[in-house]
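Starting off, we have a lone chain in the form predicted alone, written out as structure tokens.
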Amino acid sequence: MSLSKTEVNKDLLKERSRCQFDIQELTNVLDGGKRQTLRRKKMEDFVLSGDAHKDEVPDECLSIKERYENAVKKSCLYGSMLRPKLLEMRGLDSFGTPTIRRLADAYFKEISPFLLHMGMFIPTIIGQGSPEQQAEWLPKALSFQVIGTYAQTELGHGTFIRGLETTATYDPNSEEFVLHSPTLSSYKWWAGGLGKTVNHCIVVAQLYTQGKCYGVHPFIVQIRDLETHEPLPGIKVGEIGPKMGFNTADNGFLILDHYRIPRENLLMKNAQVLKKSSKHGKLAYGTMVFVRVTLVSDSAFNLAKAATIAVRYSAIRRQSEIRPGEPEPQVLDYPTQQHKLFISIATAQAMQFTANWLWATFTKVQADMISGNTDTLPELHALASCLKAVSTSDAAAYIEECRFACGGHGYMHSSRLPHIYSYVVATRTYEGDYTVLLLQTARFLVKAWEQTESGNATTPTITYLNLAVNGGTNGWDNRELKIASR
């Protein structure tokens, strides 16, 4: 049988012909407008028109070393194709459209070792670097002259950022920071690309100057020689080993032994250390909030992928002879199968619209912060924490339901469901553990309730507490407009 021409299964064609809504209109809505749909399709045609993203041998059949090397090769090709677009990026609003990130999902079977370079290293420079630092580092990072990652999590500390043990002590005589990993538990751990790939990283460390600790701050640190790629003196770096997933992400560890960097390598948008004294600003956790915001959209996208796979499978899979002599019905026609799949479809769309709203809230708060207003920052932190926890957890659970819906075929790598699940289930933990984030949300709500009882103003998303405190309720009249407005 020839495989040169793809034919669409007749059952899929039948299901699609029964569609009762305007597919193009819905596509535009999901993309954020007609212009965004056209932009996405143009980029897809450009990036995926050739064969560079196709593997002669499936990733699953390669060794760990071969899979990593293949991922690096494809990362270089992908970065080269998108370089003109990347060089246009100047602000965090450039990350508002997920096209580049989602195109990568089509280009890579697993994770690019450059994922944190684009996803955290560059956003941190944009979000926390001074104009002078952005002018110096962004062109290098966007053109891949330097490749970086983000090293915050330590072997002994993750979500509890204030507990990080890595130190950055300012030496006024040499105008340098001395970075040090004082304990085993202070070793930086998990950063993607750190094992063998990157030559720079953002290191989050406790800042000490004049004998006083000013809390955690981000520093740009070169860890490898740009010519030989060997670790620099005072640096120990390597891989952390095989994992449940992310095996091409090149997660690594970093040990700093009284390693010196220039004073100017402290990202100085929110705080700076002058030559002989300190000037301290607010605690900078913008990158963490940014990633949590983007993970809500990521969760929606991956759940939508899993639901698409499961629905297509259910349309063509036939099972059980209900009546003697009649064809076996499509699995999709069984109410129990519909119950599994329709919930996943609806949840994916609800998550995506929520993610769009959260991104709009994030960009508004960013604009407020630039003008010096940080009043809405606590609310954004609570929203990002809550939605990151709920969306990643729900997405993982429903992706597993989609796998169940595909029977034994869902267990095969060729279905893509094991890969999607192993990716999303990790997001439930990294950038804020599920339970800890929900506890942070609860603390925010308890504090908000106390403020409301005291008669103080509440932030926009929790104005409903005013009604509750005053003993009122919103009526429910079942009108469609009323339902949509909620």
Given for the second form:
Protein chains: 2
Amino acid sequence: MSLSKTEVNKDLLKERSRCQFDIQELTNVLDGGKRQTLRRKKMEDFVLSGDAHKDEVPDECLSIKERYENAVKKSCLYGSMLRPKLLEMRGLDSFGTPTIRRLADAYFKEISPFLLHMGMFIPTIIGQGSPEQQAEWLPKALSFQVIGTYAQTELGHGTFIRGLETTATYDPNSEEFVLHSPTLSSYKWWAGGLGKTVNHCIVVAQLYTQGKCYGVHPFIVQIRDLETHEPLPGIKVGEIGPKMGFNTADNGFLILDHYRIPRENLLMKNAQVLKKSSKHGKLAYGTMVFVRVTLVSDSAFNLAKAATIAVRYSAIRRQSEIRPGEPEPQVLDYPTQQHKLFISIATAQAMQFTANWLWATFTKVQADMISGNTDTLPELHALASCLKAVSTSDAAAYIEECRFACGGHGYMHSSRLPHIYSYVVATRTYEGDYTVLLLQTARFLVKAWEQTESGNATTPTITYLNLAVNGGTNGWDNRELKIASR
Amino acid sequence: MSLSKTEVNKDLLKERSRCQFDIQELTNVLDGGKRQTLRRKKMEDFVLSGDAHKDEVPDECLSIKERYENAVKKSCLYGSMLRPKLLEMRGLDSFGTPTIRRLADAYFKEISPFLLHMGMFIPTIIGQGSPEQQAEWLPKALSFQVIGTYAQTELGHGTFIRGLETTATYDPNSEEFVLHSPTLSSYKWWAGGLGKTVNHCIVVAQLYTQGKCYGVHPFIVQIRDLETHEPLPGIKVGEIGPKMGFNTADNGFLILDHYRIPRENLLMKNAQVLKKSSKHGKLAYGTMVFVRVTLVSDSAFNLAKAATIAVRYSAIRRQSEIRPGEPEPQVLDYPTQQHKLFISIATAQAMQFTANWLWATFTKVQADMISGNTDTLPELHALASCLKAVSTSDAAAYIEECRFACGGHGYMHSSRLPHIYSYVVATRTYEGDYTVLLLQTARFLVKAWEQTESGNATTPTITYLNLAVNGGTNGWDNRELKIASR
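Next, give the form predicted together with a further copy of the same chain, keeping in mind that what was shown is the form predicted alone.
Up next: the whole complex, starting with the chain shown before.
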């Protein structure tokens, strides 16, 4: 039965008939223009018109093993369907557009085990590989001959990247790097797809040459045989176990035992990297900032989904008797319910417009960097960090409010809300923990305040501090467009 | 390997050696006395010394079906182990003591499908059955010949109990009640154990006799054959599907098609019930208040568990470099971490002492009611409702904070924290939704304020309003024991 033939609930029809704005206009604005809306609809029709994305048995009823098998099967179907489009993708921007990410969300329902291949392995090669490295690896990766993930976090270190223990020691005789996990706490931990799916991996390790440590660097490491898919000698790899969500992502661990890789597998955007490690440090921001930027958009999308589900439920659900003899009111009419839902709707929209602006800023900074200018990177980094922390945390909290608004029904997986929560609440932690990023933001602002006081120029988004220092605003003016200025 | 042979982590030993209070003394206080501590330890040794509670494969890896089978198997082992103790249980108080509930938590890890049999079916028979009904049903229920659950909520009605649609129409000719589900929204929905486990069920339905409705009443209904376990003719029953938690609780639906039960299956604490329905209304509070009271204690227990896990993790986890060259500090030493953990510890203890007081109040009111005095019930009802709402909601929020405090590791099921959250957050909704109970509390307080202003006596716990009305306190005095009084 297609959706168009389903009879629409009368309460929903009633609510929709009362809408006082142009739905199509708002849709276009949210998509970024009429053309983008049409493009999205076309893609959605193409991908979702068949039955391939439908599960015979809900994922939540299956064992972990069966869920994974289902996710791999769907990934293969999805990949072959989109292959022509995938092979066209080159720039980081093509991996960050919401359309493809959101389409995958509708198609998989769960996480694709290839998420980090598309979302971090390939973007890292694009962002940190030299032109030669990109020429070698991208065609293989985009055609899924090489399937990779990104292994940075270790069992003992996440936030403190300088503390990573995995070593990559250069052997000038064989022109190889020797990768090694010296301790239990140095085991790579968490990388999605590592447990079962990938045959390659970007390993972030401390680079040693001639007895000296040059800090963490990314290396491309083959970990499984391309024919048998067995781990190669010197590699121990497996799954880390079941989690609150992401249960089809086969997050894994990796233990390297004096494992040798060719010198050329050190990713180097340009040849000076080894000599000027400070420059490399800035370039390495790339993938991390990219992921944080996309997470702001993901947060907005998922909160909007949760709000949509909860609003529809609230229009249909009727409860209690306000006036004797009258029908039970829709719960949407209760102020306590509106308080939960309207804040969620407004936040989702505000977050989406912020995400659009952040994405535009990101692509601009990317262009600057390609032309050799890294001046705008620190501000982007600060903004992406702060907005990542706030949007993932707020989205998770409001999604849970939307779930509460559906009462017991929100506890059922059929409402989809438990899944949305367990997915989004993970993003609050990964790619930069909430508390750590807030502290980092505070440090950025204090530094900016000091710079402002000493008369030095600050970056564009915090010029409002100048007004505070020079104009002496004491009050808070929240009239439209006049926040903190008078 | 037994726990006693495990080497204890040095950081944990260091923290424990610095403890400045008498651990045994606090343990005794929390248990309610030295004797209770000894009794608890003895029970724990008895139940947990074997291997029966250990799972070969973690539950989270299994399919829903396999999880349920494992839970039934463990329930049978648990039941046969505790059978002598179970057969001694008679009063509601024996079902509310934390020791047995917490022991079950350690044993099952997941929910026993017999939870509602022990936690609501039997307590309802004790609380609302006549002496004859108790004599008939309790021995069968305590020996698990009769296995039951409690079906009140319907697909369309939870909060608004008066709106329940299931009917029980008295047929004077056959001296039977005819139970019927007239609409889709009248299907019984949610009862734990209903999907597969139980053969009986307490059904709450609108009682009709001679064309007149007498409001909702509880009936004991056999729904499955005692030999074949097949649903009886006129009964449709099944599971409602996977949920955020409680996935071994086989929550179910029930559809009654003009299903006949003997007149004697209407639960009646005394013979006047049918004539004086107002009195019955007060007695019917019993099970609901009982469950709410136990949930306050459950919240405290689960928050304490989460805080314990997060504190231990924080003692062992080391991260970042504060002073160059020095070892990484334990994350427990960071103020932002302490802010998360210390509030959780303090809240758990405050909640537990409140729960102890509430339980004592409950048993006192129970005794009053047995001697015919229901005057103290409204205040207990108000307190249990408010404390249920606040403690389940706060516990869920702080458990999630504890989980966040463990970073990515808190997202793994091996930390146990996702399970604790998904369990406790359900209690925020069931047995009285958070928002609804807060509104109910507000109504109680406004009414109490009006009574105080008009000079009428209020109930003991809100006599402080007298001080406000008569003494005219304007400020807020938070000195010890002087809150809102001066």
